[in-house]
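In the block that follows, a single chain appears as structure tokens, in the form predicted alone.
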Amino acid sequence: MIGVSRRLALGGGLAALAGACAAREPDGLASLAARRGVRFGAAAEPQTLENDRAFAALVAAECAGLTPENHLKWNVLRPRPRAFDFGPADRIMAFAERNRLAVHGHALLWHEANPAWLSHELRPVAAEEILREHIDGVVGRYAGRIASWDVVNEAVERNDRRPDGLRRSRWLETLGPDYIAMAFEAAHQADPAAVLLLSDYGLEYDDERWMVEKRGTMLTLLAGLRRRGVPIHGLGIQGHLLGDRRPAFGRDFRAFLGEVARLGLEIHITELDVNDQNTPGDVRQRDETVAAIYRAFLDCVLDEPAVKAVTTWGLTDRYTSKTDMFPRADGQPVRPLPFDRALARKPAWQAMAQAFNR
């Protein structure tokens, strides 16, 4: 195993900023969610927190949790086969700790965001050692400091036509289906206190056939892991919702959440946003549509007591991956998040607050 110090110097960077951050708002989303027994958080990058004091203050005021958006992924942490680079992750950890934010780690294994060297090194003899080495190094460094992890992200892909519904990733091809259990066992060994999630997308809509089928595949996978005694503690549902379709989060989705809960698992909403790339109307109309979708989704999921966390993928339209990934054809900025580019509360914020406060 690669030896990694778990000691972290907190000087400079985000630690210096933290003292300027506002106290948590009593009427903010974190406070309202806490009354429902739910932790509200957002994903962010260390450089945006460092370079934008107003945004850093907003995160500290509105959030109880923080997800490093990219800086715990392999392509950032592992520039070379025998080396870790924890610099950016340490900076965002310092900010979170100074502001008493619970950190959600994203993600230990994913089929994307991997360094070029990984595909060459993943051979049957070496793959398990690489997997365990990485998880031990990363989870072990932050043991007791990162509350929860996406251990395996997006493991299910029915279009790959496997009978078990698993995605044909390099990990699956090299180690077989047991790579999932290996990853959870390694993470639990490195930090027995961390909440460990299997996370995925495409589980939300009742009127989307492939999503309904994917729910069945996911329940079978989760039940099998639980039956085998694999240390899995929850399901992460990403929650990338669409602003140009009916918010069909109804009885069947609610029943799916109940089935997950009956397996003894927590449910975390890990990447919530509403894509308004194709949403018609002016800014006011689009904001109202997006807000209604947030409200419908949260009204459904918050009825399930197993839902313990809601995290938006970003907090403000000023910093959202949707800007580059899903730009609007009319050239208008996208508006998928609860705060606008001026860091003002939008109708989406009001809808989320009402859902938490219901």
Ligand code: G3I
Given for the second form:
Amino acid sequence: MIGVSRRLALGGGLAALAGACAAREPDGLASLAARRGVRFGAAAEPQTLENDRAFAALVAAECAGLTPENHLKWNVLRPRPRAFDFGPADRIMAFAERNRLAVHGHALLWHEANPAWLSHELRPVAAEEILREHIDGVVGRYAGRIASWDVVNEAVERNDRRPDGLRRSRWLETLGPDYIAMAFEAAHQADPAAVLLLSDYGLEYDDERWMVEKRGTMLTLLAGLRRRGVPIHGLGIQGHLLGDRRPAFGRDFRAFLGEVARLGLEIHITELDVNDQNTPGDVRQRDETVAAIYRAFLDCVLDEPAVKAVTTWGLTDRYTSKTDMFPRADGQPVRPLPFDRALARKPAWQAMAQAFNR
Ligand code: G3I
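Next block, the form predicted in complex with this ligand, ref. the form predicted alone:
Full assembly next; the chain just shown is listed first.
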């Protein structure tokens, strides 16, 4: 029997849920996306949701899903080896539940954002126990309340030059490639209803050779996991797009999405934004460029019925990690998201709405 959170992660249930929530804007992105069976959401942090009421209202109006941007990562949850700090994650869960937002959990295993103690303790004898204890503790705590999870994030790195294309993370070096199956099995055991994803970046552009090659590596990995009966339900495509590149999301990307779907997997776009660090022009021109990239990307991915969720990495330019990570040389604030710093809809919002409405 399919569980409640699994059903909510699917389009129809979410459409009903979106309709049931008074705060949801009828012409907002969540409502438009729900009409075609897609959950629209955004990543956010508990402190901005709590301290900025206008922003919190915007999230409730425009989103059906919420991804904690940083507070389910090891460096926040596991400051010390034998303790969990669920405080900030619980706060963001409370916001999501008050506003009927389906939560996407990010991320159970990642090679970044780990506490220093982890690399000391990750030895062959202890590693499997640490992995299982963490996943059981975190997924188990939120079982039935977190709809989907990035179980392993960014597991593929072809530059690490392994024949299987896997990243030489501490998890891989300690446990071997089976760490991926172990993680999915542990997550499934802790919450059999949760939709479990393997997520990665660098799968989007048709005119970037390493990305095209990475798609092949990813398909082989996914097919192998499916063949072995590993409880994996979907691929997360991050969707960090570039504002100074041609939007080359064409036939090959569309075919890749079809191949993933044929493996019986859902596809979630988990971290969509458009990096305008090097986008030329004035604000109006930059906004148009960014909007056209959103439109081209969404037109391509929404053509594939296996795409069940689209999440932007932030919702407004007021709160985006791009500000610190990819500042512009001209000192202008970055504008990677559908809402501006005044929380007004931008051309990117219109482009997304048109893509959902198409
Ligand atoms: O919360 C502390 C704050 O107390 C302190 O004063 C400040 C000083 O640097 O740091 C704050 O923490 C930062 C945190 O973001 C919140 O702003 C961390 O240093 C910083 O490392 C962290 O960066 C995050 C990064 O992942 C690493 O975890 C970004 O916000 C987040 O957007 C980014 O997200 C990643 C996804 O998880 C995976 N895919 C790529 C994506 C974008 O890079």
